[in-house]
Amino acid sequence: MELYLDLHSQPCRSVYLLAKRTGIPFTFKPVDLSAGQQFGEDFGKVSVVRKVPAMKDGDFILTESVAILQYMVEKFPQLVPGHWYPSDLQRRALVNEFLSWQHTALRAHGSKVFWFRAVVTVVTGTAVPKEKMDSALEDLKQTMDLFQSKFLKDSSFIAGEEVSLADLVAIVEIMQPVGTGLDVFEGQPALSAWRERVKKVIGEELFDEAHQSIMNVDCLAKTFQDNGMLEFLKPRINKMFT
């Protein structure tokens, strides 16, 4: 199995962490998004959507992180403990509910804050207008509040008392704005305790390894300058955020 990943990407981190934590055998195929490698001819042969993560298992290809996670769980039942994707109907439904919700909520708002704080100013040379930044931060706050009240509630993990794919996807999404210096865990003891439980299950060393690149996003400016991506990204950034 080949996994095409860039660990700056939160969906890539979820796939990487599950595979590493459970011992699923795979070959790491790095795709440097900051250098535009997703637009290259070689990666285009793997994924016509030109996004990571992508998985190639023989001749079989998947290009969506949730589908890849579910595929790995079901392909390697001897390696992946059942709590990651519970067989119990209602607990699995809770996992699926979160995985369906997070795309347009936690991921959308966390990613927007990440781009505003770590990428837009670097690429355009212009600060994000205060009203847009404030709006993005408020959307993220409301989403984080909903995450706690709706999905986490008083349980140890999203689907009950054992960790699941839902927690794995949630933690990598929440770490995205954290990488820009925004501590969304500050003043949130229940959320912080959940994070520590998830980290303990994953293993702190593996968790930190997977998040090393996102916790050093200050290097992005020099990276974009060195690889010539600034001019390539400017019109796309302007189209997205202005």
Second form
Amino acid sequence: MELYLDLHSQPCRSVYLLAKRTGIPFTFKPVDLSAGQQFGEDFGKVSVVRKVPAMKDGDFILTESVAILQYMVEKFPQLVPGHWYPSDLQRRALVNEFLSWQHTALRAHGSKVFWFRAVVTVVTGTAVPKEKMDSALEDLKQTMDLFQSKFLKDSSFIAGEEVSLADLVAIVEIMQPVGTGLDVFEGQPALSAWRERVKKVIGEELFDEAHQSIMNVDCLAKTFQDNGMLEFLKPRINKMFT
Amino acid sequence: MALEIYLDLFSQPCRSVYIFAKKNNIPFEFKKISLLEGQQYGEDFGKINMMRKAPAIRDGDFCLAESVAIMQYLAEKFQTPAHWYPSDLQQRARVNEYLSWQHMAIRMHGSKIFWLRLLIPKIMGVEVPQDKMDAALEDLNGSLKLVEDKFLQDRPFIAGEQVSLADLVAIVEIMQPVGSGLDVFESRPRLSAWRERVRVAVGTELFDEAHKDILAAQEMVKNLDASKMQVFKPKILKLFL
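Write the structure block of the form predicted together with the partner chain for the protein whose form predicted alone appears above.
Then the entire complex follows, led off by the chain already shown.
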């Protein structure tokens, strides 16, 4: 199995973490997003959508981290304990509910804050207008509040007392804005406690290793510049304002 | 207590859940929620779904939101025919892949076109600037191209020979811009052929019934009282303008 990954990307991290944690054998195929490698000819043969993560299992190619995670759970029952994607009807529904909701909520708002704080100024040379930054931060805050009040409530994990794919996907998305220096856990004891529980199940060392690149985003500026990506990124960034 | 499904058929994810439940003869109580009237913000509905969105279900004590999760739940609980959510590893992966991709692609782009063409001019009283309309159209065309070139290719349905949740979710989203008067099928014979296959697989009567409201949207929006819809202004300014 080949996993095409760039650990700057949240969905790449969830796929990486599940595979490593459960011992699923795979070859790490790096795709450097900061150098635009997703648009190269080679990767184009893997995925026309030009996004990571992507999985190649023999002839079978699959995109979308949620689908890849579900595939891995199903294919390797001897490696992946059942709690990751519970077979109980209601527990599984809670996992599926989160996995569906997160695309336009945690993922969308966390990504936007990441781009605004770590990428935009670097590429365009101008700061994000205060109004737009405040709006993005407010959206993230509201989403985090909803995450806590609806998805976590007073359970240890999203689906109950055991960790699942939902917590994995949640944590990697929440870490994205954290990487820019925005500590969303500050003043949030319940959320912090959940994070510690998830980290413990994944393994602290593995968790930190997976998040190493995102916690060093100060280098991004220079990386984009060295890779000649500034002109390429400008129109994409302008679109984020519209 | 019977299964309650909270629906507004103007909403794409409500249509997929409705069609799925009816097609599979799943017994349920249709609880109408009028989104344009803001009923999702009522106190009672808040107890069903604190995210204030439709569709949502209440099955005994168990409440669930998100159309994809609802259909996965209903498929399992009522043991619907396997083709809807195949157990074959790769076929199921194809369905899951589409169900994941569509949120930030065809769903987002189709919804935006509907708002830009119909709802925003009505509520804000102004036409949307041409450059924004063009950008939104470009995005929608990009998504439609991926539906055809990646998800369908030369297969009759997304997962292969039979209709699945993926086709159902796809079709209801693609019908949204159609409801705004943009016939996306016109220049796309492959997509049109697929639409007909899905319509037949689901049942033409059921399909047409589910889409009656959205296909009458242009007329309905004309008759809306814009002064009652000002609550949507901040959302519009933030999301679209």
